[in-house]
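The chain that follows stands alone, in the form predicted alone, written as structure tokens.
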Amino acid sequence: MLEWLAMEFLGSHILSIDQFERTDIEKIFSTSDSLVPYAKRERITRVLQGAILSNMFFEPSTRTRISFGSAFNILGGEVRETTGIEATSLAKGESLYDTSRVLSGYSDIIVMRHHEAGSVNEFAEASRVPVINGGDGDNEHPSQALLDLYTIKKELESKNKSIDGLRIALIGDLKYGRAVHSLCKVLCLYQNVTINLISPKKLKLPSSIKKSFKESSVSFFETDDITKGISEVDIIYMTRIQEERFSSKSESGKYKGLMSLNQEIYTKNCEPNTIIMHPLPRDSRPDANELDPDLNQNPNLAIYRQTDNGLLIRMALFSLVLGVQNKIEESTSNVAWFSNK
């Protein structure tokens, strides 16, 4: 039965976290584990030599764009990048359909980010090669959810815990935060998860996602008081105010700084060894500062372990979608330069 439920990765688009069952996620995670020596540059593989990735980012990105590109390079492939709509023929009125049909002829796989929800799905429908959703408006960010879940798994395992039974606090802009939306969906695949939703009242998690909680074993409660929501959790997951989703900066500015965590609040309210996560970028401007720099030396701050894990997850997705996960060692060699990673 489990085999029947398993996803066919080869040649598939990766558009939504809803595509995956637990068995699929376990396959992604085991593939990620096998790729650690390559991500650390302890070994070299050229399994994707000759393959071309088109990184099409029509909305600003640092980690997602560069980690997808780095993941493809580490596997031996070439990367072509487009950043910003103004640099493409979309600015001249070209449709997503035409753009997709043309660029998929130049590529073996495409990663796309766009500011409009549903745009990546529309693009994928016309593409001749697999498309991975790098974030579409306030809708979803499936690879972010996967790397977040992988990080949660690793952090909990270090404390002899598992995702089943997880207690997590999601804090900040839960209305527009696509990383939160995708993470909430995937947590519904696990048992006895408790989610504390902490946000300003007008930035609550959409009711459609809360409905999925009620259809699973996830329990949750909502509050706008950060100290009430972080006292008995394993993971704190902070998010920034998604100011690009608001009609004006004056509107988004109403919520800046309302949800902020520093070492004092952490020490007073959290259980020892509570893990702190953030999908990044964290807004470090004084009027926002959702994660204070005084947490930088806290060993439970996992934000950089998250970003490292993102490289592994994206390498795994490329390997599975392009069907080379069992061929990686065939083109493996030793590094010819010194690395202290």
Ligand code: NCD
The other form holds:
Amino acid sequence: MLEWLAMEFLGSHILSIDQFERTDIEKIFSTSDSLVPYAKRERITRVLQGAILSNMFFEPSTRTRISFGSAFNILGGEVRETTGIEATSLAKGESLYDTSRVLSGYSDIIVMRHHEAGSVNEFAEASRVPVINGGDGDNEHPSQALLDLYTIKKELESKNKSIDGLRIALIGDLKYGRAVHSLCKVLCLYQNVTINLISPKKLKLPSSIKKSFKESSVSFFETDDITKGISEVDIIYMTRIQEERFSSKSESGKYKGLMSLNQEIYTKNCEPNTIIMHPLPRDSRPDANELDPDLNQNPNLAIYRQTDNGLLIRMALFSLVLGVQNKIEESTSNVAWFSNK
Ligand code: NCD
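Since the one above is the form predicted alone, can you give the form predicted in complex with N-carbamoyl-L-aspartate (NCD) too?
Time for the whole complex; same chain goes first.
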């Protein structure tokens, strides 16, 4: 039954977390596990030698863009990239259709990020090669949800727990945060998950996603009081106010700083060893500061384990979509340079 439901990765676009069943996610995670020696630079593979990734980021990005690019390079492929609409012919009025038709002639796979919800789907429909969604407006961020879930699994396993039964607090801008939207959807695949939704009243999670909770075994409650929502959870997942989705900075400014976590709040309210996650970037400006730097030495702060895991997940996605996951060993060698990762 599970086999029958399994998704065909080869040549597929990766546009939404809704594409995956648990069995697909397990496949991505086991592929990620097998790629650790390459991500850690203990071994080199050239399995994607000759392949070209077009890494098209029409919206700001640091870790998603660089980790997709590095993941492709680590597998032996070449990366072409563009950043910002103004550096491309979209600024001259070219359609996403034409941009996609053209770029897909130059590449074997494309990663695309854009400020409009649905834009990556439109781009993928025109593409002649697989397209991976690197974030479309306030809609979805599937690779982020996969790396978040992989991190959750690893962190819980170290405490002899599993994703089934997870208790998580999602905090901040739940209305516009696409990372949260994709994470919520994927958590619906698991049993007995409890989600505490903590946000300003005007930035609540969209009701379409709460509807999916009701159709699955997820139980949830909503509050705007951070201290009420973080006391009995395994994971705190903080997010940034998505200021670029608001009509003005004065509008987004109303919500900045309302939800923030520091060591004192953590010690007073949380169970010992509650894991702290954030998709990053955390907004470290004084008016926001949702995750205080005084947590930097807290061993439960998992934010850099998350970003490291992002590399593995993105390598796994490329391997599966381009069909090389079983060929990696055929083209490996030792690293020639000093590496102590
Ligand atoms: C997230 C995004 O772009 O949606 N960042 C990321 O890709 N890690 C979250 C955010 O920007 O707040």
